[in-house]
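Just one chain is shown here, as structure tokens, and it is the form predicted alone.
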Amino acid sequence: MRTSDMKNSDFTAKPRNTIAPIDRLIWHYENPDAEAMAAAAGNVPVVGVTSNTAPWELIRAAGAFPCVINSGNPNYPDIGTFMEEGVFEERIRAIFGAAISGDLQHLSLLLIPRTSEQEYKLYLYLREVARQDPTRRIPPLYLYDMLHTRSPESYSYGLERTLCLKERLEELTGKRIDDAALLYAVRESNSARKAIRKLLSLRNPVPRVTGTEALTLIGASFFISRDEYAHLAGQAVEMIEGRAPVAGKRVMIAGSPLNHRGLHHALEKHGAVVVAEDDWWGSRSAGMDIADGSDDLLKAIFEKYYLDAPSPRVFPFEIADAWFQEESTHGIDGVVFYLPPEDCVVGWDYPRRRRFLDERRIPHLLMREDAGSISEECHEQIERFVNNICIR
């Protein structure tokens, strides 16, 4: 049986042990809800965040279960009642169709980053369907305001917000975060993010594992235990360190944030290997670890969110184009730009790119089509562009 046609209960009547660890990551990527359903089952507060920006060390020494939501309907019948088409992201879509239809009453609070313009509306819109029909089952809502423009004013706000942040997660478990919990929950993540970083360095420049697998396991790290994750990833780095190179000319996607691996599966069935992804999703998931001899962890906690997480918010543009710049000009063959037909941020950033590109030779294609249901169109440009990019 193939690990794409596991259902849960193929998973769980299993000992976890006979289960080899690259598939259980790969089956915690396509079921995201798993762990959380479980944890809420088991009477732990389950708290959902909708990106990368929320502090997940403050979540986890509250103890609650941290957890990304990346599930939903975004054809839910009630979402074309409160929310215009063509305006949001899919996966924005799904996430408001989930909070709206009940989908989401396991999670005891549903945290949303400001991360991007479309989170701040989502919230803004699920308040607006709360106060209009106060019988629809959303869970909890809490706005984390920080801001990523590189400003004395924008820091000292943030580091406000994220002391709130820790007082209203601290009310909902009744567990006071203390140096301890927050040292332990620190200590979790950057074993994470170790591992992480060592499945990054199997894909460039000599790549072993597809950015289509790549992507699968990394993501997986959002919907399951850090410390879990930290353990079955070390062993997926074990065996794929002995694999093969994988051909292909290496290519990396930039642009909007992608959930999901099709984009992936249509590089590589033509010929190119996906090495990295510029965006929190996949290469940028990880970045560098939280300092946990800090004084101050909660500071070190905030620090790590504000200067170390990719955002679409991230001024000036010299900061938000650093990691872009220094990992297109290494070991990198060409660059594809994914910007869906909804966007309306990243295409800003688009034009200076693209200029950078051009003024090193380095091949790119923009994509403008949905990633989820790609053309025969699309396919024949994606292939011609693989064709013709020389490696370097």
Given for the second form:
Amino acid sequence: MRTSDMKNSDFTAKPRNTIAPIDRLIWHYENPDAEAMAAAAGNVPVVGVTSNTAPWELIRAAGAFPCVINSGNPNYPDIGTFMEEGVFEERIRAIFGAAISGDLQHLSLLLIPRTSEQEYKLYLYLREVARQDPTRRIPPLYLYDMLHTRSPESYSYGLERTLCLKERLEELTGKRIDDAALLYAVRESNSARKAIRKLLSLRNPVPRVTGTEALTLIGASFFISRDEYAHLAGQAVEMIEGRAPVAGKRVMIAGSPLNHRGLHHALEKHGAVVVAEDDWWGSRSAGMDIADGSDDLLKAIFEKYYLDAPSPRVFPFEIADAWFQEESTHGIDGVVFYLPPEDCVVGWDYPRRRRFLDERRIPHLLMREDAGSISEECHEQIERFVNNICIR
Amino acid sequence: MAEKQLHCTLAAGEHQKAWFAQLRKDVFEKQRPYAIIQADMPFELFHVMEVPVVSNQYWAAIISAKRLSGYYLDALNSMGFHEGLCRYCSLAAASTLANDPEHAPWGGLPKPALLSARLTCDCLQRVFAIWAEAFGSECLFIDNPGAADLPPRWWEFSRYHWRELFEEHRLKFTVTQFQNLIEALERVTGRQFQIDRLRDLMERVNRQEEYFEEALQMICSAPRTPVRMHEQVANVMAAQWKRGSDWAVEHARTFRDEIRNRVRQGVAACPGERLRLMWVGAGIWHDTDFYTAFEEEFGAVFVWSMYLAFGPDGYIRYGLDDPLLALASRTVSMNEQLHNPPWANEWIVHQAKLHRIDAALVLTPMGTRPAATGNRFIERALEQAGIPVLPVVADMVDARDWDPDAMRLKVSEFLRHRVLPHLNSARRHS
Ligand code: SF4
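Alongside the form predicted alone that was just displayed, please also present the structure of the form predicted in complex with its partner chain.
First the chain shown before, then all remaining chains and molecules of the complex.
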């Protein structure tokens, strides 16, 4: 979350109006720390996670409050003392800044999954800052080293790492994670997934919600309890179902993950409606349910994150591209590839994915600017692109 | 081209050339399989299976030294791969994608039987998969588990206590990856892997690195360095690419002997040596003269780079009853040891003290940005140890943004305005 995107993070300011679920979800998206702070104030251990491949259910089953960290200032002055310019994504810089400045001290644990190599480096950097300067109030750190290559060895390794994480969480909260707790957590998170999938069905093929709003409503799920989320999102869905379709060219965003609404907003300002994003913050946040009838729930949870969570480390290409290829050929009028200036990874996928679209005559646009501060020139480019798209 | 003072440097160059010519002959005429692999791969397994290897970084350095990097990187960019992507690891692939053997050094890389890389970043699986597709070759990856336990002073444990130094689950996992690689090599060669051959090879690698260690100790203790950094690199890397082979062990011994003779005879690489410099990062392969450019005016000699120093500390493994596990321990943390906190900063400061370093230049590779991770920690640690640091923003293989004069001027100013006053004041106070 960009600082400009954030409002007052005082959790007491949360709208209590139960008949305004959409407002409440928006508020949570814009105040990503609020529920975590409230939980910590109520002596509930809070476990912050830095991205999507950390098993939410395990944290919940241990009796802790799980939340994705999406706050912090990527321009916090001390970041440059430790982090090289132009190497890390803004979001990772912001998390680092928040951690070294003491803004994450309400966390009982900062769990860093190996979703990307940048997160592994984030772990090593934070560990070292904490070692060199113990006066900084950096929360305890944990690396959840699930590997994303699809091989039997990576599978076994990941499962073993998941067992170790379970033990660490039990130690943290003093609560044993038993099957009943796991089942409860799985059902809770599945209910949130179901609500998200419902929301997604209102984006495509007939969009009844803008991409900007959808991203916000989905994003709130990372910051609040999933029970509450499922409840609010379910109500929001009912309200949105009654809306008239949103007019516009149906655009999908692919490329680097977007933890803010800048690009959606820009595209929609120029007559597009963003109906999907190849991104764990949006269309790929929920995925499939965890089988709650499994006789090995821990394994089922692990498999969910191993097999059904996007990560730049997923390999081979056939698996990494599967979602993109499926979605871009269903109800999409055009695709915007978002490769921000600091991209060093997704750019390798761009020519291959572009070729895929060219072969199917799906128009596309490459955007290399930071979506947080889009220039006039880029706005014009977007406008031209959207205008030239033929509705399919 | 920087001056070569050691006979063995010429021999290393000749050997490399002859080896590659033979490789092309073997591959084209005898259809002998070879592999292209990333520099941090377990070369030992390929050697044991008698599969010749070309390292990605070696080939990139050759292209760069022949001043072809701009040509190939432009070709890569024209295919839609943007300019912000890592150049060092993709330059050799670009030379294949450009599909222009007439331009390529020595006629270009022939089709390999196998390409392989460790997944130490998020780019390599992409670069190697694209490259393998262009060749129509098999590609195999070794996934890379992350380290959470990084005890201080790793180099004091790496030789004898490597089982404790690296987390057991990481070693075990890496062995499983090596087993996959061995299966692929067996498939490619039709030969069976023999663990005893690996053990023998590992023992010879130890001997090779022990020679390098003796050489390093002489560089540390001689009044003036007997060998410049770029010659260290040329000799060490020629041997490391073929580590454990008879030629490599013998070459390491010759290198040691030549240095020993020079030290005994009081021969210095730069008789006017007054400042000892450290180069942190990969070399600037397109302008190796850069490394001798500050001798005349300042008596400033580059005496250290990771290439020689990492051999002994990073490679020697004693206790080879399970050579595959020992090899896993040699491989699994190269990235942490060389680049990332806490291990890289701690080791580099230790090395700087051993080598009596007066100032350090740290490469920030802007054309290969993720390779810069860990740099700030290294720079801070050196400065805190009283060693002035100049960050050098440049790319190791891409000369397009490199202004040799401006860079020399910048370093000269650093030496004149930071290093010399710093040293004078330190001398006054001691
Ligand atoms: S991140 Fe490092 S290893 Fe990976 S492609 Fe770039 S330079 Fe090579």
